[in-house]
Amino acid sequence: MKIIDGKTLAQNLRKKIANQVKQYSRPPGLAVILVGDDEASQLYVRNKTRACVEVGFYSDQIHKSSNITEEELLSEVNRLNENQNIDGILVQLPLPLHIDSNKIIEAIIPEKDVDGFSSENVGKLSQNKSFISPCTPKGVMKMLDSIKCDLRGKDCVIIGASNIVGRPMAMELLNAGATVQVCHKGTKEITHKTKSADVIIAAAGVANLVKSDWIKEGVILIDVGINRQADGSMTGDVDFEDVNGIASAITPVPGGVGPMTIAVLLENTLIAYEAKL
């Protein structure tokens, strides 16, 4: 079973991109928004602020209280965006419940949303015509191409409808010419569809989900979930030693599609920086 090498094909992405950033006079600029001191948000930001300082951008961290206004977030979104040192704008998820997400997402530019959550963004990639792609499922497919894997007419199951992931996941795959299942709760008799399945991809966030008899021999596995067990550790969505021996290929968690997501927002930060020039 090949384990698929986040953190190698994240470390070399990171290279590249602080030796394009060398060649420019200004630095790309990605400013990050916290609400709140959600540990797990929290880690999120300063793995990727890090990133930023690595590759050589400017990064700009921004911690607001959780009780602020819906209003207070979105003129801060809207200062962002007319700061023209800064490129990607991120607002980290999840909010507090009294804020609506999806208005403070829509707030963000198409041109500086660099998590590509936006309807404009989204709706480019369901046309195939991204210019700024999700950075989970667009991680995924330079994993995939790691492997030389032709998605052409291979049959695929994505397992989680979110947003995030699931759906623009579908998206790209349908654009490499692959047949997509989108998985969810309501699925019936899901291992009928996984077992037929020559990619999954699993994102439903439920540790240990995907065993051995759910796949057959040979199927590529995605492992997109974060699971923290009650020991501290981190499973994904993948029972790593249950299938291993029938699949071909996986990626680990930790160490394969997180750090892959961070060194894709980087590359979509300096897509964003570039368009401008």
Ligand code: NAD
Given for the second form:
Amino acid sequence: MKIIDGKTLAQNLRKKIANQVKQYSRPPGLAVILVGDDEASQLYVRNKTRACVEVGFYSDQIHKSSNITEEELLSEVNRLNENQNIDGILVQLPLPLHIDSNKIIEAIIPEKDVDGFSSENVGKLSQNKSFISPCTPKGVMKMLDSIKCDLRGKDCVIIGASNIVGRPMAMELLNAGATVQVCHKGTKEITHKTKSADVIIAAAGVANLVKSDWIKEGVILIDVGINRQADGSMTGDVDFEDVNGIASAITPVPGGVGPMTIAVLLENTLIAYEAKL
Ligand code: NAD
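I would like to compare: after the form predicted on its own, may I see the structure of the form predicted together with the named molecule?
Below: every chain and molecule of the assembly, starting with the one above.
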């Protein structure tokens, strides 16, 4: 079973970006807004900020208290929309319940929406005219490309239908010529579908959901899930040990899709920056 090494792929992409940045007099700028004190969100934001600094980007980390009003957050986004030194704006999700996340995402101008979550960027992706597309699915496509997986005509099953992963993932795969099924909590006979898949993207957020009796020999398994165990360790949505020897390739957790997501965020910021040159 081939291990698709996301850590190394991400490192290579970051190196490429860092070399590209050296030729510019002004560094690309990424602003990350964090609301509240959620520990996982704080960790993600720290990792994103560190990655920015490493490739020579200007990084602006804005931390707001969880009692910020929607109005105040909207004006913060507007301020960043107008800031000429900021090319990408990211609002770390989830936001507190009193704030309408959709409203905040739509307030980011599409040219600076480096997460690719705005209706305009999602619309472009679904029409195969992508400008900036969501980081995790885009990272997955790069990982599939790294093992020379030709997706044309392949049967792909996605487990999970969120706006962040499952749905944009379906569009990416469809754009690459695959036949796509998107499964979710309400899907009947899910193993019937996964068993006939050439490629499975697991993004349900359920630890060790995909087992050996869910898959066929030679399947490619992309494990997007990040599930914290009681002992603090991290596990994916695929039962790695159980599928070993049946799947032909797999992305590990940790060290798979996670690092690629951050590297693609940097790439999206560079795309947003270069579009303004
Ligand atoms: P979400 O909770 O928004 O969506 C989960 C989806 O999975 C839903 O569509 C739900 O219906 C479906 N689902 C849940 N349980 C299921 C089951 N038993 N069978 C079939 N479908 C099921 O989650 P999300 O934001 O899309 O994230 C999914 C997972 O991916 C989480 O573990 C998250 O931490 C991880 N994630 C990882 C990265 C990364 O960079 N590696 C990025 C984003 C999300």
